[in-house]
Every structure is written in structure tokens, then in C-alpha cells.
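Let's start with one chain on its own, the form predicted alone, as C-alpha cells.
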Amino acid sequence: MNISLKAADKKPLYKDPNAPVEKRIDDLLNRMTLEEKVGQMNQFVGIEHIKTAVANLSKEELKTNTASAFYPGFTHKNVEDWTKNGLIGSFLHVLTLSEANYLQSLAMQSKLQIPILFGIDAIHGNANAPDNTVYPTNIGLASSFDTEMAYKIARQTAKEMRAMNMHWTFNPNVEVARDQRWGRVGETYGEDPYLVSRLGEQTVKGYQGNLNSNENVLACVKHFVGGSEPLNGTNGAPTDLSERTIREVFFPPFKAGADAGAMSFMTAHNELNGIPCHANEWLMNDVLRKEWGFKGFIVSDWMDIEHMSDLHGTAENLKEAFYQSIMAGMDMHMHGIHWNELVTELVKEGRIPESRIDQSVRRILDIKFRLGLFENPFADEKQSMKVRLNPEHRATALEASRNSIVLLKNNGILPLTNKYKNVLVTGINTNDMNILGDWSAVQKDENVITILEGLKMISPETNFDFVDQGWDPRNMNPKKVKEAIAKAQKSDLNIVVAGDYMMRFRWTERTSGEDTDRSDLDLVGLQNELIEKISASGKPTILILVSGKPLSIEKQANQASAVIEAWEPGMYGGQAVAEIVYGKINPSAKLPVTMPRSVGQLQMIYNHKPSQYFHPYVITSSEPLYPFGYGLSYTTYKYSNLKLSETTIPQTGNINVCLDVTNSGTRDGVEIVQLYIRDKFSQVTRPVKELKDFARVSLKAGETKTVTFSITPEKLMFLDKKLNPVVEPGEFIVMVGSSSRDSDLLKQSFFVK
């Protein structure tokens, strides 16, 4: 009798802390039904999420809505239940710790009591979330070109995840973005394969840390492949691209995700050459897994298996689709009500033999065993705002946004000077949240400062007339667009605060972020008038942007006597963009991606091939408005003394790159030096210049430093005729400067032999 107690009471080994993950994972594996198993593949949206749609959406609106979703047929209840018996393995849209904590102990009324895995959009910060730190997003970070920032942003945002019972953020996202319409560009970190890359694996090193924290999250790199450069500019839409254009461009952020140990991928919305990407076996399972090592699980976007019975025609129906993806190498479903059933289905006719099933939750239970979460499946709330929007957090997003906002234009108006009394403030994104950026949850008043509060924090002696334009450029008044073109004449200075609206809330009303494309690059609505007539007034007019992407500018950029791109600039974006107009930061940023005149000079990028121009526009000009790595200052920087260690190497060589960098102005400042190389002869066409490394240089007014970059035979290498890694022997140019625009780069040659 004793005995048998005693046998009772013994755990089960998967639920000893100090036993090996492998064993607790085979352990669980040899306990769990095939259901058990099929649920831990599976994610839902959350009750309250349901709730809030159910009230929201029609049946119709659902089918094609990518950011709400219920479940005809089946309440929360149903979902409340499935948690219950161990059905579901994970949860998104889950916004709350009280919700989180809720669910969590319906899991732990299961059978086995599995935990829940919960995935968040927290792309800048756990913005999506309230009460949280808001950072800027990812474009405005790529902007400070700042890989050290990239890593503090990400280790903070998995603090204050984990202190609201969050495990898995749905970031990096180190697409390569090269078609301006495209309405995600704010979420990447711009054209440039190299930058994304640095950036891409800080960042998912800040995130998981060892994974074995209780402070470390998982991180998921995506969209895998191609989404950044679809067809028509539209997200989802089909990509073309060659395998070359594939593995120069938009692989190498990826494979650098890999290699900083990313746990999780998810593969893009889009059809690639014709086969979609969730069905994808040469994506899944040829390179990432059996290519490039990876050890993780592999996750679906919104519905997008659904979407290859539905939209792309690949598959018959949803059971085929399930299938597919299933074989070709996908581990977990984003999002639904029939995987369950119809991948039961599938193993018990042996279509899909069980051990492939097995590989998928082995992965997926590796994660939750590793995050700690069968020792700690609930979060604190006592302690959780003890974390969130602490003050070492707040001080990282108020640097994080001085750091990325970039000085385009700059007549001599700028910095400020308290002799301008009188000034005019007008715009779209004068004072709105919507400097939060897209992937925000509206957040409290108190922890947000807007651009027209900064102003006048910054400078509290300024008289700032403040004419409100309403936050929506669609449908901006007409009479208020006059009053501000009348008042603007008799003040001493204008601002206008102009861009893109992105706030999720209104998603429908949005000019830019996910699924908010466009097929221009213009200001919307009445903004270009408002800038125009105000600019012609007489006075000094100062343009700040607030978007998530490059927009057409090149008039208004004429007219203004200073243009500023805010980009999202987070939560202290005001203050940090009062701070600048004003002097009291120099800023330092450089542009990520580059700035077009218009829309009908897409592609417009950096890098291209040399043939790219050998015919130019006619009408208008061939030359971006604003190039890649550009980025004004309140001081000015000298570049001298460019030298190589070597002038001829072997092909398994290296060669240092020296020189000044002087500021030969008056202020105290940041230079990001960029570094770019040009292979010139090669057996294919290879860019005209392509970024190799950075750096962010601190100087005194009048002091001068010397740089010094190592060009590795990495750098040196391409794809040969046959996709082959290789270093060719011939010249090499080698370009540092203050942007990537020829003029503003010192050029030197070496051999390689």
C-alpha cells in the first residue's frame, strides 16, 4: 500500500526541473494522445479578442480581414474549453496579463497541463500591448544604424513581455525592403542586406538571450521570403525572383537570424515563383533546415495556409492545404478552428505518418520546457509594472528616438533660436499618438509626448499657435487648411507636421503599415496645399514627417526652409523632435533606405547593378531625392587619409581600411562612417556599391579620430555562375564616407590575387 502511494506520488519525469530537456521532451511525447499532440500545432486568437471581433466583424468582413478574427460557429467558450483539454498550444492577440493568466490556468486544468506558448506582435517595444515602453520602430532604429541599441531594445522589450506572462515576439522582421509602396516598410530596417543583417541578429540575441530566463522571450524572424518586394507593391502579392537575386538579397538577414540562434521562423504571405511560401519545401526544410542548421519550429502567418485553397488555387481544400505545408516543413498553424480535426484526420488515414507530427511538437515543447514555463506558467501582476515603463526603459526609448530622426534639409534655420516668438504649428501628426507608429495599442496620455507638447516643453518662452488639422489626412477640413495658411503669414516661423496615419485602431482609416499599401508615394489629402501655400507665406517653414516609409517629397522639400523625417519615433518622439528643431540634440541619423522623387522611379535603390542608369529618365532626374546613408548634422565632418594596410592580397585574405574623421565644426556630434565596396570585374554583374560595414563615431567639436574597418574575405565574396561562394581574383574599390552617394565618399583600389 505504502509502495503504491509512493508510485502516485512520484512525478512524471517531463515535470522534473533538473532533468534533461530531451529526456522530459520524449517523456511528455510518450504521454500525449495524437489530439494532444495536433493542439500543441495549433494558435488562437484570444478570448477577449474574440469577443471584441464577434461585436466588430461580419462573416463577410472576416474572410478577408488580416488583423481581427472570431470563429463562426464556436464562441470563446469553445476556446475556452479546447484549453481545458489540452488542445491548444499557443495564443496571439492575448493583450493583457490578467487574460494571459486566465487562459493559463485552463491549461493547467488539462490532463497534462501543458503551457501555453503566448506570441505577440512586439515589434518596437510590447507596443501592441498598453503600458508599455514604446520604442521607435524599426526603420527609425536602422536609422542610428546602432547595433548595440538594437540589442538594449530587444532585452528590455523581453522583460516587460515576460512580465505580462508573454513568451514569443513576432520580430525581427529582417526583410529587405526595396519597393517604397509597400506599406511595412516601418517594420524592416531598410533596403541594405548588410545593416538588416547587424541589426536583425542583435536583436534576436537581445530577445532570447540563452533562453533559460525567466527574462529571455523567443524571438521569430520573418517573413520568409520575399514579401518585401512584391509584384505590385501590395503585401501578400505574388514575388518573381531569381535564386541569384534570392540568396545575394534577401537571404543573407535571414541566415544571419539563423546563425544568432533564432528559435522560430515564419514564413511570408506571398506566392515565391509561383509556389507559396508556406508550401514551400525548398524554403523549409532544403535551406533552412538541412542548409543553414536550423533547430527551431516554423510558424504560418495569419490564415495563410488557409490562403493556398482559398487565394492561391494550390491546394483543393483546406485539409490538402493542411497537408502540404505539414509536409513541406510547417510546425505551427497561425490561426484556426479546423486544424485540429482535419491533421487528425490526416495521420489516422497515414497520410501524414505520426512521426512527422512528433518533429513539430518536439520543437514547439522544446521551447516551453527551455523558457521555464511547466516551473512558471503565470506572471506577477503585482510585480509587472515594476518592469514595464520603468525609468531605465523610458530613458532607452527617449535615446532610441534622438538617435533615429534624420536632418534632410537644413537652410540655416536649424536649430531654432529663441528670436522666432511667434510660431505657427500645423499638421496631421501635430499632436496625435500616432507618432507611436504602427504595431501600437493606444497608450496613456501621460506616456506619450506628442510633437506639439515637446515644442513646448523644449521651449516653454515660444508662443505656439497651434492650428489642429484632425489626425485623418483623408479627411482633413478645408477651413482649417485656410486658417493655418492665414495665420502663417503673420507669425514669425512655420511648422508643419505632416505624413502617413498608422494607428491600428482606426484600421481602416490607415495610409501606411501592414496590409496598407499604396500605388503612390504622395502626401494625402490636403497636405500638399497646406505645405505649399504655407511655404509661400514668406516665412521660414519648417516640414517634419512623421511615416513609416519614404514618401515623394521633392517639392515640398524645395520649398521648406528644413525638412526633418521622424519616421514612428516612439512614445518620447516629440520631445526628441523638439529637441532637435531646437538644438538641443545634434542629430545624427542617416537614412536606412532611399528616398525617391516619385513613385515612377521605383526601383530606387542604392545598390543596383551598373546598367541600371546606362539609360536615364528623360523629363526628370535619375538621382534619388535623398540617397541611402544620408543624414544631416548641426556640425561638419572632414574625411581624410584614407589607407589600406594592403594594396595587393590573397583571395584568403584580409586588409585593414584606415582614416580621419575630423568634426571641423563647432558642435559636438555623431557620424555613422559607412564603409562600401566595389567588386569591378566579375563573371556576373555585381552592384555599383554595397555597404560592408559602420560605424558610429563620437567627436568633440575639432577633434579628429581614426577609423579603422577589416575587410574579410566574406566581404569580398559573391555567387559565381553557379550560386558558388567565391572570391575573385582583380581590383577592388573600396568607399568610406558619410552616405553612399559617390560625392561624399574618399575611394581607394587594391587586388586581389
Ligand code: BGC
Contents of the next structure:
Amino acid sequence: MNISLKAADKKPLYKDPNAPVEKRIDDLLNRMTLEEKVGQMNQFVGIEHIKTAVANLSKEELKTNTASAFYPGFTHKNVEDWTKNGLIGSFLHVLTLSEANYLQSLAMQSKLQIPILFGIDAIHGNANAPDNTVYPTNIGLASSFDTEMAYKIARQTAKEMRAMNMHWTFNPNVEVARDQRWGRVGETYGEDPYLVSRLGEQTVKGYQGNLNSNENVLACVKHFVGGSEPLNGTNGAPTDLSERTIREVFFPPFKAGADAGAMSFMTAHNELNGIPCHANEWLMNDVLRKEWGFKGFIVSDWMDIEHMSDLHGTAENLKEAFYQSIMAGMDMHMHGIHWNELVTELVKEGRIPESRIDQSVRRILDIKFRLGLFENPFADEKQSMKVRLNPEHRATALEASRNSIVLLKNNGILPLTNKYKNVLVTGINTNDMNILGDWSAVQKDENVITILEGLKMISPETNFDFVDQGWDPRNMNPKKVKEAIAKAQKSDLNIVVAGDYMMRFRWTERTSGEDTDRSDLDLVGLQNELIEKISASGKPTILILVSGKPLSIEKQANQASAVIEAWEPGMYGGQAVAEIVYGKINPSAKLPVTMPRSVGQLQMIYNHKPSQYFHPYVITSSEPLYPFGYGLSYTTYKYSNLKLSETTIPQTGNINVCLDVTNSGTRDGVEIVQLYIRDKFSQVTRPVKELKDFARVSLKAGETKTVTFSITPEKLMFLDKKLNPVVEPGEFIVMVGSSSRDSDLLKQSFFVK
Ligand code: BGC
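In place of the form predicted alone, output the structure of the form predicted together with the ligand.
Zooming out: every chain and molecule, the one shown earlier first.
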């Protein structure tokens, strides 16, 4: 009895896995100095990242270059010492398990042995680190309208992350993408709040589970909020949005993320209506915490607290910026020095109460306890590769890729038969790893199937003549372009694989991705000439696009026989594209964003207000090139028998909608059935239609299935003149069909009394 009591005495309560988390936090907080608490709120980049910056940058750059994550005046040795002294709570940009375990071993030398929480941008698989499964990026996943797949990918990613000792992914990005000049469209789920919400919430659930296991990771819902409709299309530019638009369009996916249990949020780079999001008390405290009941912690984005003083001019200096951000609700500071000393000073000066610091530290420690990091601070090097890139995960990457590729045009040439013996293949994305997309590191060749490799694999009997245009759209060689054009006339068929360049390791050479925004949506370099002249060869031409966002390809699409939007299809993208080209897979994906004809059409969204095209454009069209929800298949679908369970319902009532969908063609397929609603008359203007449900329906050739949707009051609700939620009496139009285009929809009305 005495002996066991003594043993228990030695082990502090916070180290007892059987004690309730609340008690463990109380115990630990009581033992922590102010400096240790403030350190828990700080996140640094990994030491290898710092060493690389030191090796690659000039002395002058090292003083100023924050993007490469060098801490001017400090070395990786300082970071190691701070870790050993328990002054760093989290790291990001740690890309190997050995580095993660090493840093964790330093934290284990600290007095209290509080484990490090490792965060990483695992946006589509843990692709940012080598040797992990790379799934299609979010825009491709959204094109599959597949919420189960979103869950599955997140689940697998969580396992691969934990196998690398990573605990926290900066995903889902649930921003509603409403400006396609913005380079980050590819990491979003597109333009529709309902679709984004459904995919975002499943992603959160897939990552986190109940948090309480070493196969789960913390999700981070980002970026809160509005950065996806920047005033000039550039990343981090101001956004000016009415509270109505914020609440109706931008908030729902964030609320869905919070409701799904997400335990971290990241604030957005931008200012919102004059207030930087990083100091926005309304967002962080009033809405997120009080209105939505969020219990997790909020992390800043890269250098954004700093930008309050060095960019926005809302704080006179860094200390003031830290003060404003913390008092507005910020819990953790991503990347940057001076936090520890300045925040400690602010507390000692009595400007920030220590109780405010305790609140944030509690939230962070809570996650560390719940993820089991105190019990399992390390991951096993020997087990790691058994989890990462395992066959099940690879198969999911391929399946997700197959379901993400959108067939935009087909004059009947696809799927290809082996009648075309000699095929010219050219274009910047033909044989490049760029199919992995933004937020991916370079992966081993053996783990990537490029489009050229996919074509050769799927159609070994075809003679593919590859004219290499390099990977760089800005520096295409006119001689190579000419060579391809000349060969096009002699081939039986031509394939041009065009698009954007997104790989981060060539940061400044990219044409799309984070911090890579455009003032037009045209194909860069000699790509248009290549496509146009090859299409004019008289031989059929297939255009395949690899891009994170819609490009303006009206002329090129008119000329080509078929157009495929492959997005950023991930490690097996080349195989999936080839399978679609040769008909091994019947395409099913639909656009989660509207494809405009030109940049001048922006804002181009399907759920616009009724007056948006009251006066249509002159000279050019007001119609999109391809509408939201659109995508072709090798079979055809017929919609019929639309029936509503009621014609009139009370304001609190539900209504069922059912219809028959028939595969009227000759191939089995999957159809994405979409349900839209319009409130016909209302006290404030409402969108012409809004997606309120969807279903992926697999149908054998000739088969008919009845699809049933349920319309709840929530789906009819909008914000009245005073921004209060209301279901208004009157007529509602239900629209069901294969895309958001009116001619693709069956319609019927019902009334709310
Ligand atoms: C991005 C975030 C990302 C962070 C860390 C920032 O530049 O805006 O989305 O999570 O970097 O890599």
C-alpha cells in the first residue's frame, strides 16, 4: 500500500492517462511558468527547413526573407534550445519522421515534457511530405460530389500522418471560391456553399474521428473568412462583403466544420470590411465561439499577425499586433519569432491578463492530451512505410482520380478505339509530375503515373509520338511547338495536354496555386498557339487540361473534338485520364465551379441574384462556357416522374421529392443528380437557384432508379431584412437534374403556408 502510494506521488497527475483530461490540464497548468505557457502558443518551422533556407539564401535575403522561414538573427540551434526548454508548442514544415522524432526528443528533455504538436499542410493526402499517397486536390474531389470519398481520403491521410508523427493537418479549406483569378481555387471544394459544407464536414470527421487514438489527427478549418473573393483576385487582398453575403455564402461551410467537431480554425490573410481577420473579435469570439460554440483553438496564418503592423497598418508595432490578435481571440501564432518575449512582456505589464493566456493554453493542451501525445510522443520508423502508400491507399487515390475528371466536350470521338494507330501527344503536362498539384512535394517517379505513361499503359498497341514541350509554360520552345504542329498533320489523332503549372518546389515559375494569382484566365505561353494550330491540322484533337481552376478556353474548346478537365488528379492521374480517354472508365464528374468564357465575366457563379444578367453583356455572351454541375458521360441519362410528396407545407414542414433517373445509353455509369431550390418571391432578393442536395447514383445500362430527396425547413431558410433566419410563406420552385443549367432541370412548385 505504502509503496504504491509513493510511486503515484512521483508521477504527476497530468501524466496519468487514466485521469480526466480537465484534471490533467489543471495540474499541468499549475506547474507551468508564464514563459512556458506563452511558448505553447507558438509554432515554429522545422530545423531542416531553416537549414535549407540558410544554405540557399544570400546574407541579405536571410535578414529579410520570411517566406523561406528563416528567423533573422537566429539559427536552428536556437530553435533546438527553445524546444529543450519547453518554449515551443508546435512545429510546421517538418517533412520527415526522423526530424519529427528528433524535435520531439528535444521536447522530452524539457522540464515538463509537454509533447510537440506537429502541423502540416496535408491538403490532399500528406502530399507535402515525400513518400505519401497523393490524392486529387480538393477541386477534383469536389467534382466527384462524393462525401464518402472525402471521409475515406481524410481517414487514410490521418493514418499516414500519424505514421510520420504528424498530428494536425491544415485542411479542410472550406472557402467558397468566387473569383477564379485567385490561385487557390484548386485547394477548395468550389463555389457552392452546400457542396463545400458537405465535403468539409466529412473531411473533418475523417481526420479527427474521436481524436482519441493514434490514427486520428486534428483538422483545421480555414481560412476564416472571405479570402476566396478578394477584391482584385489576389491572395490576401482586402475583401469587402456584406454581413448578408458573409452569413449566407461564406459562413455555412465554416459552421458545418465547427458542427462536425473540428477542433482548430485558421484565420484568413485578408482584412474583412476594414478589419484584419487576425484581429477580428467578431469572427473569432462572437461568431465562432459564442454563436457556434466552438471549443477548439484558433491558429494564425503565415506572418499575418505581423502584417497587422507591417502591411495593414492597424498596429503600430509587432507587440501591439500580438496584443490585438490575442485579445480578439487568437490562440496560437504560426511561424515567427519575438512572440515569446513580447507576449510575456504584455502579460507582465498587465495588458493581457494571465487568465487569457491560460484559456488558449488549455485549448492547446486539451488537444495534445486527447490525441494521446503525452503517452505516444513518437512514431515508429520501422512501421511508418507499412502505413504510408499502402495498397489500399493507392487504390483509393486511383478511384478518387477516376471520379474527379470532368468530360467537358465530346463530339463522339471518345472513348477512343484502336482505330487511331499513330497518336501525337504533346503539351506541358503530358509527362510531368505537375499532375500531383499544388501542396505536393516532389514524389518518387515510381509513385506517379504521368499522362503519357498512363496512355502507353492503357493502350499498348497505340504508337504514341511524344513531342516534349517541357514543363514550363512561360518558356516554351517555339521550335518544339512547330515540330508538334508539323507532326499533327501526319498523325491519326492528336492529344494536347495543356494547363497550368503548380508544383511548389519551383515556387516562382508556377502559374497557379497559393500566391500565384492571375489577371486573366488564359493558357500561358505558346499553349494556345499549340492547341489552335494542332486542331487546325484536320486531324481530330483532344484537349486535356491539368489545372487547379477553370481556364478560359472558349476558342480552343470550339476547335477541339473533345475536352477533358483533369484538374490536379494526383499520383495516379495519368492512369485515370488514360482510362477515360480509352473508355475503361466512364466519366462521371461534374464541375463544382462555373467555367467562364473570359476573365471579364467574373464574378461568374451559378447561384447569382436575379438581376445579375438583366442587362446582358453586349458583343460577348453572358452565359458561362460550362455551367456549375455540368459534366458528360459515355452514356445518357433521362430524368422523369418528378413528384413532390406535398403541394403545400407549413413553415416547419418537410417535403419529399422523388424522381426517376434512367440510364438510357449503352454503358453502365454513375450520374450525379442535383436538386436546386428557388424561393420565388421574398422580402430580400434570393439567388436564382441554390444547390440543396445531390446524390451519386450508379446505374447499369437501361436501368432506372428512383431517387428521393428530403427538403427540410433549413433548406428553405434565408436571412430576412434584419438578418434573422426565416422560412417565408409563398411559392418555392424545386429543380432536379444533371446540371445547374435550366435546360437540364425538371421543375415543380410547392407552397409554404
Ligand atoms: C497558407 C496556409 C497554410 C500555411 C502553412 C500559409 O501561407 O495560407 O493555408 O496552412 O501557409 O503552410
